[in-house]
Structure formats: structure tokens, C-alpha cells
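Given as C-alpha cells, the chain that follows is alone and in the form predicted on its own.
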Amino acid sequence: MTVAFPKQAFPGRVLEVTLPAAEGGTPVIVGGQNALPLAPEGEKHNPVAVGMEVGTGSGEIPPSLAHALGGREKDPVSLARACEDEWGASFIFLSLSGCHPDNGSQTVAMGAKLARDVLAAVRCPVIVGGCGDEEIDAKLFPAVAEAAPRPVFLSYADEKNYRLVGGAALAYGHGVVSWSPIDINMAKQINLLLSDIGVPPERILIDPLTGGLGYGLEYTYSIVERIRLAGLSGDAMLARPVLCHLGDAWKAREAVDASEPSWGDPDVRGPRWEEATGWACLAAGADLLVCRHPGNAALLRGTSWR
């Protein structure tokens, strides 16, 4: 007996958003889905974008993230280099987590010589992060904004401080990633509010904040899933691309320690808990993932979901 399954047909469609590149470089582009990632029906599109972070801080990282790395997470160039040359990474996020007054206490302008190295470093789309300090990022991303010689992302906009990043945006020919704390109405109001400062819905991405395996993913799941339908089913302020960032993954206990033996060597322990956090972000229809991990961004990037 053959069954059929239901097949659901949504009016609204995710809207492209193109991530520039140098040139010579490969942009990425997202979105232009019309139905659910794993589904039968519609159109797919673009496939998914795998990142990887480049940190600027001083904060120590896991010893399995580390070994990986091959010390290269102590030069940020070098570190973005080889995420693109050696790793395959679609696109860098460069965080510059080394202003924060606990990690590193970056000058504004070393963060912005920072971001404009990198940038000339790699031929791929690049987002910049900032520091996670408000009064410090509001210096950063003017900055940051002024000095970047080609287009990127800046990471990220909220509620507080979405006048600041989307003004700096547009005066220097930026997108803007919107971020909320897992919370659909604030994530559709963050980009009303860029909307109503007149930055384009095709230079906006949505970052509705990940929380890690066992820490909070049931939550990002779900928060993501509902953008995902809220988008299709024809809300135009929610068919935007979403972004996640993994990193969350490796603040579990779980994923690092090594007290444990009975939990298994952590340097595959870290790396699994990393990729069980990004497929999870993938079923619930992300758009665009940020890895820590190089081995991670390959794996991911080989998704045939779309």
C-alpha cells in the first residue's frame, strides 16, 4: 500500500541576502527558501553557509579546540587565513571579544586596525562582532564601520543600540546582523525598528541568540522554527536569513571537561557536542552557522539539505 504524505505549500518566501566578498572571493548568499529545510516540497535554494569565529581575546580556550587550531587562535590573521585557505570556511566571523575590559582591553582603534587587517587578509564575506561591552561597542562599530575597506556584517544590533549599528551601516554601506535573547516578538521588532531607520531588509540578518546542547538549544530550536514558519506563512519582518552561532556549545561542562573519564576523551567529546548543536540549528531552519571548530565547518558545510 503506498501512502501519501501531506505535502503544505506557504505564500511567503525567505528573501535573499547576499554576504559580500573581495574581490576574487566568493559571496555568500542565503535565503530565497519557500518551505521548511527536510520537507519534500518547495524550493530550497541557496544552501546553508558554514562559518568559522576568529576571537581577538585573551581568554583561554578549550585544550581540544586548541590542539585544532594549531596555536594559530593567538594570531587573529593568521587564524582567519587558514579558516578560509586551509578549512573551507564560507565566511569569518571576527569577534572582537579582545576590547572587553576582562579580555584583553583592546583599544577601539587596535580593534578597528584589527578588523581592517583580517579584512585584507581574506577574500571571503566577513561579520564583525563586537566586544559585548555597551559603551565600548558604541565607539567599536562607528569605528569599525569607518575603517573596513570593503562591505561587511556588523554583529550585532538590539533594542538598545540598533540606531548606532544601523546608522553606521548605512554611512559606510554595511549590513547589520539583529540579534534578541531567544524571543520571536523582540527579534521582529529589532528589525521593524531597522526598518523604520531606513536600513534595507536585504542588508539584515537574524541572529536569535544559541544556547548549546543541554544548555538551552530546546529553547533556540524552537525560537528558530517559529521565525522560520512566522516567515513563510507571508510576515515579511521575519523572512530574513537566520544565523547561529555555535560557540555557546563549548561553555558545557559536558563538552570540556576532562574530571570525567567516564564521559570519553574530550577532544572528540568538544567537537560532537559542537556538530549535535549546529544539525539541531539545521532542522530548525538556519540559514547560516558559525563554527569553532575547522573539522566542524566541514562537516556541516556537506549538509545536503537544501
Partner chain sequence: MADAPCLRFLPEDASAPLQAGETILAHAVRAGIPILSPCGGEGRCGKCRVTVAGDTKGGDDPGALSQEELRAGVRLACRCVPVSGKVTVTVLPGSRPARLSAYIEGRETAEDEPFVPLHLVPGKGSPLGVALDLGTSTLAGALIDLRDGTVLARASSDNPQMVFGEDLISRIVFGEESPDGFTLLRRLLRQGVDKVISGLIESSPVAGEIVEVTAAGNTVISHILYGLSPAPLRRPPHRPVLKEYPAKSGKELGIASAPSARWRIFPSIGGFVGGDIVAGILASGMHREEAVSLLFDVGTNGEVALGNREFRIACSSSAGPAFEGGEVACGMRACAGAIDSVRIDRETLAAGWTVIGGGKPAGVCGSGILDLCAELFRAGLVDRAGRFVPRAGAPFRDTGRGKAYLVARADESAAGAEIVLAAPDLKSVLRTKAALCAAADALLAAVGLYRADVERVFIAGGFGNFLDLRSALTLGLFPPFPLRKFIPLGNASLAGAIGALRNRKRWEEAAALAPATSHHDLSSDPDFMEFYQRALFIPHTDEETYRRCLSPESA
Given for the second form:
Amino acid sequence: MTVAFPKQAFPGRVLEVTLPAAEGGTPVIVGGQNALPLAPEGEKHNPVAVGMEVGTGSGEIPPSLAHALGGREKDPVSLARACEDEWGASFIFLSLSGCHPDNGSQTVAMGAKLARDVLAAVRCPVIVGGCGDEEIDAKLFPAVAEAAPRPVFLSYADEKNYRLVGGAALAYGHGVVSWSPIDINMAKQINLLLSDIGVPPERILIDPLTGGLGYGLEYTYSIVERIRLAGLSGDAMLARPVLCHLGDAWKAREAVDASEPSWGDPDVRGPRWEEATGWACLAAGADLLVCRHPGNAALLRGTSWR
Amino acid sequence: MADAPCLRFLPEDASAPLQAGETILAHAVRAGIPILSPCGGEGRCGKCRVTVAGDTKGGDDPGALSQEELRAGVRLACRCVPVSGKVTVTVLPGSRPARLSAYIEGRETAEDEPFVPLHLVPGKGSPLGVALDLGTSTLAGALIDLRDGTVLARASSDNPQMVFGEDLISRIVFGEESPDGFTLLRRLLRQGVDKVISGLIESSPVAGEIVEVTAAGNTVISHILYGLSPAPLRRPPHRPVLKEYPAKSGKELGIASAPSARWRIFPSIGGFVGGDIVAGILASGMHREEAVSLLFDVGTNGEVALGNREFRIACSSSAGPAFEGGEVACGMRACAGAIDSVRIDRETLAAGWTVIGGGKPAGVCGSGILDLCAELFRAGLVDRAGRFVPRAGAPFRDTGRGKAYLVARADESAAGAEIVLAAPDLKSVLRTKAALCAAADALLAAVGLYRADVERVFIAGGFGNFLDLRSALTLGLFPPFPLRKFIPLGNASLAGAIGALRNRKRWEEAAALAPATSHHDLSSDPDFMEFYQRALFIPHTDEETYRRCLSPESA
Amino acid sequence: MALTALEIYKLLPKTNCKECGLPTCLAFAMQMAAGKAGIEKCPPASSEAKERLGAASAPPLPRVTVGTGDGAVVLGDEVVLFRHEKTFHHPTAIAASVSDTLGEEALVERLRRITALSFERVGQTISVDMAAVRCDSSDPARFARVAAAALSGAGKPLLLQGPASALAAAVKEVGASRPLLCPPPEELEDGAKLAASAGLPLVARARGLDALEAALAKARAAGAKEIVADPMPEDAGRAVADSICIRTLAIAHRAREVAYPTAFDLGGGFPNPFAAACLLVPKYASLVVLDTADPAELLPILTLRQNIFTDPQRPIQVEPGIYAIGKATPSSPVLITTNFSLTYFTVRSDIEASRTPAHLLIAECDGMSVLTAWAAGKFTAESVAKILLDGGIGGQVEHRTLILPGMVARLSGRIEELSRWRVLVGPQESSALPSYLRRLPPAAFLPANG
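Show the form predicted in complex with the partner chain, please, the one above being the form predicted on its own.
Let us now look at the entire complex, which starts with that chain.
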């Protein structure tokens, strides 16, 4: 007797979404599957895409991460180029965090220019994140949407600002990352709201908010798993690719603290902390991962896993 | 004693000696002056408005009152403390409890039964019975001729406990934290009951003696009436001191208006779910049927029961009083002057309305609030998340409480002030409707049934009779059932209490069905928050099903 | 499929006799459906009901215990495929390997390092659970000696990996500690007989699921009772696929032939063991063996395990404490709310929107929202005063003024009395915080006098 894998027939299928690249670059295509992650016999589908975060703020970076970035973190454009050319990032997540008053106070015009410069420097797809300040983002997203010379994804639209972000994306042909705070219902709700204003479903990625390892990762794990199960079971609003930011892993004391010798070398521990967060997100069903450590971009790249 | 510091209340012209450090509201309670205080004196509802003349401090929070009001001497009675000398207090018209005329009708689905009275005590004149529904906000009663079961009179009154909070938890907290708090709550309840019964006697065409009383109330009210502390109900595991209340005489209960009658208090199910729901189930007849039914009691606290003749389960939802006029600034009870239905013109985006009793509106009652919110959504002025959507020409205002939609202009309203629905009001309505809807979903999930298994949906409570079901489903007040499954019951608790007076078998059924109905504690149900979050959306996160229910073919 | 409460109820006597301790038969049925009560608590149940309900509640995955006493490790005994459906009960056991070829000193050092793999996180100790002793020497006596040393040196239950003769020698030394025996595939039968006669648990190994199913049958036939299955994958991708396959067959299909806890040896040159461990912890492995004893690698793996094996039915909570929002200074306002995560996120984002740096105090309230916590007596004047006095905020700000959620305005007087802090009643709705905070006069947060 042979042991047959109990293949589960799901009525739904995750919508395939393309993040466009510049001419000569490789677009990122995610979604399209009708199976749970890591299942041995699932249909061939798109591998997990691993991108890297490029920050613009003045915030401190943990030493173990700074070593790995080799000092390039001060210049977003050259960092983005290194992410693509040297470290193999499939896409760039450009965080315009520097526009936040606590993090550099760059003007909206400077933010938009940075976005344009990074888009010119790399060929891979780019997701542009706001600075997190409601009022500034309200100006920043339309400015970025207008300045971007090619289609990007704007991150993120939430219950409060979806009209603005969705409207900017619609006006200039961009995509939208829909954000909700670790809650499957709110994840569906923001997608319904975006659909109400006419954002096409194939231009939406779901960001369920990723807690770092040891700090809420388990909630994200189950929410991503449930989003995927709901989508495969036929809930079209949730049958969409999921993006997980691993950046929160670096906020954990255990990832960066060098004062505890019994925890081992922080240069090993820091990237491992982010990597473990990534594997858990991948096991839960994430389609896109955004990491900060160059080594993890290579490690997490999904080809052999699904 | 002309110089003794005191408070003078107008227009009653009643006086009360000044107690240092106590609020105007506390003085009013002692002096028997009715003032609306739905939040229980927390300073958050802004409804206990008075004008003061004299030496006072506090009650001038800029959040609740406008600059003009402050200059005109308007204060919140619950925050304002008289300091010395003579202080004159005028209770503003909007802050006086309204008289109620609705809320006392109710029908039983199993009508036309043989008349089999409980038992007759020979007395002077006709033997009379009183059926009571002791609600959180309203006390309602019916007088029955026990010779033939005829309803002789109906009457209702506000629950005087309202001054200590519109919701039950506020009252329990008051009872626990104030010396003699529960004694005071009990005294107020007795006063209210006496008022209803004397009202019944006055309007009765037949003279006689009250020999039987059946009373249905939630667990807290039943405890207070019976002289028990409801304090244990507030904390897990929310267990009542007693679930059954052996019959006592009116004298034993301290009720002056029917001292020699035998008082039967409907047994409680558990937690806050009390005899009012037992009486409601009795009136609906769901406990006699094979078909599975849901019963919603939409009142100050929402209760939901699910079941059939084989099983029953009930819970109280944390639904707030948004549909009873509380927690919504423009809200009021369903009485003369209340807007009870709303339509929004799709061109001008202005509201049109009907007013109970005609004339200029003073506020919006439950069915009007439901209509208003549903219309705002249909007209695209509110999104699914319950946020106002800016649209050219829409009558929005920026108020101290955030963005607001203008329902009636100042010159159209009875009080000469704008009637608006502000963003926090909308949130409050959403919370209330979500809690009610989620309670039903939690009951279904707890026993493992699906919505499709439910064959009938009874709507009991004040606005059950005249609520617009389409508006209710547009907003998602109930889970999505086809419109034809809904059956309005009106005041089902009172109907059940009347039924038990008329037919001994019904009383026995009530006694048997309470212990055989399970209580489901939503606060310890890990799925409830999930259902609640799903329902905090218009109409619901599961919007596909609602759309189907509102389509013409399923109506 | 599991029965619903109503289906169980229909099998019960429906007399509401309360012998089970619950007020109604339906309440009891709901407890049974939730897996919190068994039919044995219902003496009046018919024998038919007992049979049907007893079978329905048997775990789909057998339970295997390794070791004895407090340190015993339970493998298997899970009921769901997704943790949100109920919870995962028995955390993936992590074993660190010990070779029997190590010299005296190296062995002691290795055991010390394994014992040191123990960390305190959020009030729990997380550590490596087992030592896996490998017979690399081909010398049964030496293997037995190292096993005994590992047992006393590491003080953890043992996984014994070696030929049947070595296992037999080791069982004589450490059999009483209930080690898990792991013979090579070609000696499975002898190993299984040894396990059967000594009453010990056994790992049946075979590459690929077909071979594994045959090996499990062979182990059963040889008398082994408590069995763990190891499909011997060649890489991480295969390992996760096999693990998912076995667990899905066990739980969703009740396939008894392969329904066993699983073990994966990620040592001995297994490619990318860290990745494999991180994937196997959420994806169903009962036991993984690692060669590394580097805390920089084990702390993340153990933390991941701790995360995945918490009860998901607890409401999402944030850590109670003091959260600085923006560049908070000693004169920034202090606000308080509960540790329900949605409440926290909402309040935090509204404070951020105000662009007023502030200190946000998070009170421990079992993950309830403000009003619910107040109703349940968890958010009280006493608990708030305690946070103000003992929570360390006094050292971070110079003023003594708290902004209280408007919903619980009634607590303000008592808080002022107990804590001597001044209390301002904030808005009812968090959404009004931006305008509220901007309107606040700065004088409200000047240093306290005296």
C-alpha cells in the first residue's frame, strides 16, 4: 500500500498579483495557488518573493545589521542598488520614514524625490511606504504617486486613509498594500472598503501587521494562516497575497542585546531572529517577505520550499 | 432658618438642604426631582443639564457644553457641586424624563387560550391581577380581571433607578460603592412599581382587590425587588444569588400598592438573563415548537435566546442603550416629539423625517436612529466602517464632538437647536448593533448550529413593532435572515406575564423552562470578540449574505 | 469530524440532573464539544451514548511519554491542524546531540553547554528538552557509559541512537529513566523487541512515507507500544512536506496506520538545520534533534516554539507597562488604557495623530477593552492608582497628572484620592484624542509642587 497525500480540494484560489518591474527587470508574481503553503503535492505556483527594506530615516540601526549593510544604510539609493544587485532582493520596500517629524523631518518633496531616485536606480519592483504620520502621509502618498515614473505599490491603506491612498493609486495606476492590525476581520474590512472605491483586486496586497519573534509573532502566524484558509475556502476578499515585514524582529531585545553572553553572539543571533520570524511567516502562508539583513534575503528566497 | 444653605429646584419649586461636597444630581435624587442621567452621573452623556444661580463649582467641562451654554449658566448636574448659600437650579426641558405611551403593547403568539387562572382568593369586589414588566428603563403593567382574563388597563412609568445609570452595571457599582446604595435602589424601584399599579387602578373600569401579581424582570431588577444584592452578577462567574424567587406577599416585598397580593417573580436563567426573557420565550411560544427560533429583546440591554422545545440557550449582550435614546446625543425615547423614521434625499442629501405626534422634533428615537444610520449608509454619506464620507453639498458640521450630520436645522426643531448625529454617536450605534448581532452568532456557534437552521426570528422590546426591518438589515442589527422569518412581538415580557396570569399552565411552563434553559456567558466565550469585530461593520464583514437577504426574491 | 454541542446533547439524558456539576445537559454538551469534559462525568448516560461519545473524544494522535517525573516530555496527543482551531498542546521537543566518541573533558563540556541552553522569557523557562546520545563508536559498553553520563550530566530525558546491541547495553544502565530508543532502519525489529520487553518508547525510521508505514507495522508486530515515526527526509523541504502529510492523515483522515508523533534528526550534516527546525516547529514535528548548542541559534528556535504553543484563544494582548509615544519628555502627558491589543493600537495611533508626544500606560486587564474591564472589576481606581504609584511612571515625568479614558470618568475621584495624582477625564472615544490633546493647556503638565 502506498501512502497518498491527502490532497485537499479548495474551492478558492489566491489571486495572482504582479508587482511590475522597470524595463529589463524581473517583475514579482505572487499568489495563484490553490493549496496551503509547503504542501508536498500542491500545484506548481509562484515562489515566495523576498524583498529588502530600504529606510530613509535618521533612526539608529542595530550594530549587527549595520555591519552587514557595510555603511550603505546612509544612502538609500546605493543601498537599494546593493539590495538588488548584490543581495538578490526580488523587490525593494522603500520606507519614507525620514519624512516623520521624529525621524529626520524630510519634506514631502524630498520624500517624493527619493522615491523617484530609487525607482530610477533599480529595475526590480518597488513598494513605497509612508512615514506613519497621518497628516504627512496624506500629502506624501499623492506626491509619491504622481512622482513615480513607473507603477509601484503604496503602503499602506488603512481604515482611516483608504480613500486617499486608494484614490492616489487609482489616479496614477499604482497598487495598494491594505493594512490591518492583526485581525482577520479588519483585514477583510479594509479590502471591502478598497473595493467599494474601485481599486481592482489584482492591485492589492494584504499586510496583516507582523509581530516580531517573541513579540506577537504567534498572533500574526494564526491570522496569516486564517486569511489563507478563508481565501482558499472561497472568500474572495481574502484570497489575496499576503506581505509580512520581518523588520519588527529587530526591535526585540533578544535580537540585538550584546550584554547577555549566555545568549550567544549578537552578530549571529540578530539575523537568526529575523530569519526565524521569516520562516514562521512562510509556514503560515505569506507570499512576500520584507527583510533587512542581506544574508536573509538569500536564505529565505523561497525556490526550494514550494 | 432663612439663612440655611439650600438648593431650590425649578420649576417644581422644591427645596433641599445643601450637603457639602455632593453634586446637584445627588441633591435632586434625594429631593425626588427627576433628571435624566443615562450615564449614571459619570459626566459623559451630557444630558443632565441645568442652569444654576448661586455659588457652585464644577460641571463646566468644556467638552460637554458650548461656550454660550457656559456663559448662560448651564452646568452638568452630575459634576456641579453647590458651595454655599442659596443655589437655584432649573432643570432644562431636555433633561427631564419623557412620558411614555408606547412600550406597553405586546402580543403573545399563542393567543386565544382557555382562561385558567392561577388561583383565586376571595376578596372585596372583583379579584384582580397585575402583570408587570420591570425593565431597566421602563416599568410597564397590565391589570387583568381574574374572573374572565380581560385586560382592564395598561400603564407604564420610567424606572426611577435611571438616575443611577441607564445600564445595570452602573447601578450595581452605585449600589456597591454608596452606603445603603441597594436600599436606595430598592426604594426607587418600589416607588416606580407603586406608580404603575396606582395608575392601573385609577384607569380601571372595574373596582376590586389585587390578589395576584406576576412580575418579569432581568436578574438585577429581580434581585433588588426581592431584597437581594445583585453585586455577584457583576463579576465572573456572574452567578445570581437566587434564580427562583418563592412567592411572597406584596407586604413582605414592601410594596404598598398591592400588599395582600401574591407576588410571583419570574425565575432567572443565569447571569443578567432573567425572568423578562423567560416571559418573552413564554410569549413567543418557541419552547413549544420543533422549529428552532431566535428571540431578540432589543432594550436597554440586548438579550438573545435560541432554541426550541428540546433545548434553549440565552445570553445577554453588552449592547448599549443606543436604541433607547442613550449614548446618542440626539437620542430620545419613543414618545411625542421624537423622529421615528428618516429618509435622505439622494439629490440634496438633506434629511426628511416623521415625528411621533407630529410637530417639531426634539430628538430621534430608536427606530429613527436606525433609519438615519441606514439612510446615511445607503446615500453614501457613511462608509462600511462607520465613518462619514465627505460629499459636496452634504449637510455636515464640525462640532465639539467631531464631524456631524445635520438632521434638523435649529429653526425646524422643538428646542431651537440643531439636531445632529455626530461621529461618536455613529460609533455608539455600531457598537450596540454589533454586540446584538454577535450575541446571536455566538449562541449559534456555541451549540453548533448555522444561521440556516433558524426558522423564526422574534423581535421583542420597545421598537420591535415599528422598526424598519430593511433598515435593520442594511445596518446589520441582526444576523442576515430573510425578511420573512422575522416576527415582531412588541413587549413580549409583559405579554408573557399576562399569559401566566391568565393561564396557570403557562406559569408552570415558565417555572420549568427557566432551569432548562442554559445561560451562555459571552464574557468567557473566546469567540465572541471575533463575532463582535465581524459585526462592527456595515452591514457586516460577511456582507454577501446580507445582500442576499435584502434582495427582493428572499423578502 | 468532531461532534457539535447539539449533536452531543441529543445523545445525553436531557434531564438536567446536574450530576456533572453543570446546570443543564446542554451546558455539559458544550463543555464536551470544547474538549473540556468527558462522558464519564455523566453517570446516567446510556451505554450507547458512552460508546459513541467516548470514541469521538479519543485523541487522533497517540501520546508518547519520554523520561520520568517533572522533566518528562510528551510527544503527540494533538487534536487540530491549525492552532487557532483550539491550541497545540505539546510543544515540539528539542534535543541536542551528544556523540559517544567525545573524550572525558569534551563530554563534560558538551553536557554543560546543553544544560546552559535555558532561558527566561515572559515568566517561563524555555530550554532544550532532551539529550540525544549517538553511538558513533560502535562500542556498546562505551555508548552505555556515555548515556549514563549524559543522563546524570544533563539531567534530561534521553534519545538513544544506535544499533540494537548498543541500545540493549544502554537500557541496562539508563532504562529506568524511560529513554526513547532509536535503532537504525535495518535493525528496527530487534530494537522494537527491546522496546517491547523493556516497556520503552521507540522511534521507527524509514525513508519515505511508504517505507515508513511498513516500518511502523513491523514495529507494532514486534510488540512496541509507544512509537514515534521518523520519515528520514534528505532536506528541509522534504521534512516539512512529510511532517504535514503525516499530521494531516492523522487528524483530518484518522489514518491510524501513520498516526504517530514524528521525530526529525536535523544533525549529522542535514542541510540548513536552522531553517528546517523553524519550519518544523509550527508544522507539526513532535521532536527535532540538532547538533548545534549555540545559544544564538537555540534562543530563536525555543522562542518560536514558545510563541506557537501558546493558547491562541487568549485575546491578543500587549505587555503591560509604560509606552513612550513620539519623543516623550518628563513634561509629556500621561494616558492610560488596557492591554487589549486593539484598544492599544487604536489609542496609540490616535495619540500619534495628535503629534503630541506622550506616555501611554498599559494596564493588565486580561486583554479586555476599557469598558469590559471596568465592568469585570479589572480596571478599577485601585488598580490604576497602583500603576501610578508602583509602575515607575513617577520617575519618568515631573508632573502628576493622568488622562483617564472618558468611559470610566467615574473612577477619577477615587484615583485622585488613592494616588494623589490629578486626574483629567479624557474623551469618550479614542478618535477624539487628537483634538483633545492639542487643546490641552501645557500648564496641565508642569512639575508637581513638593
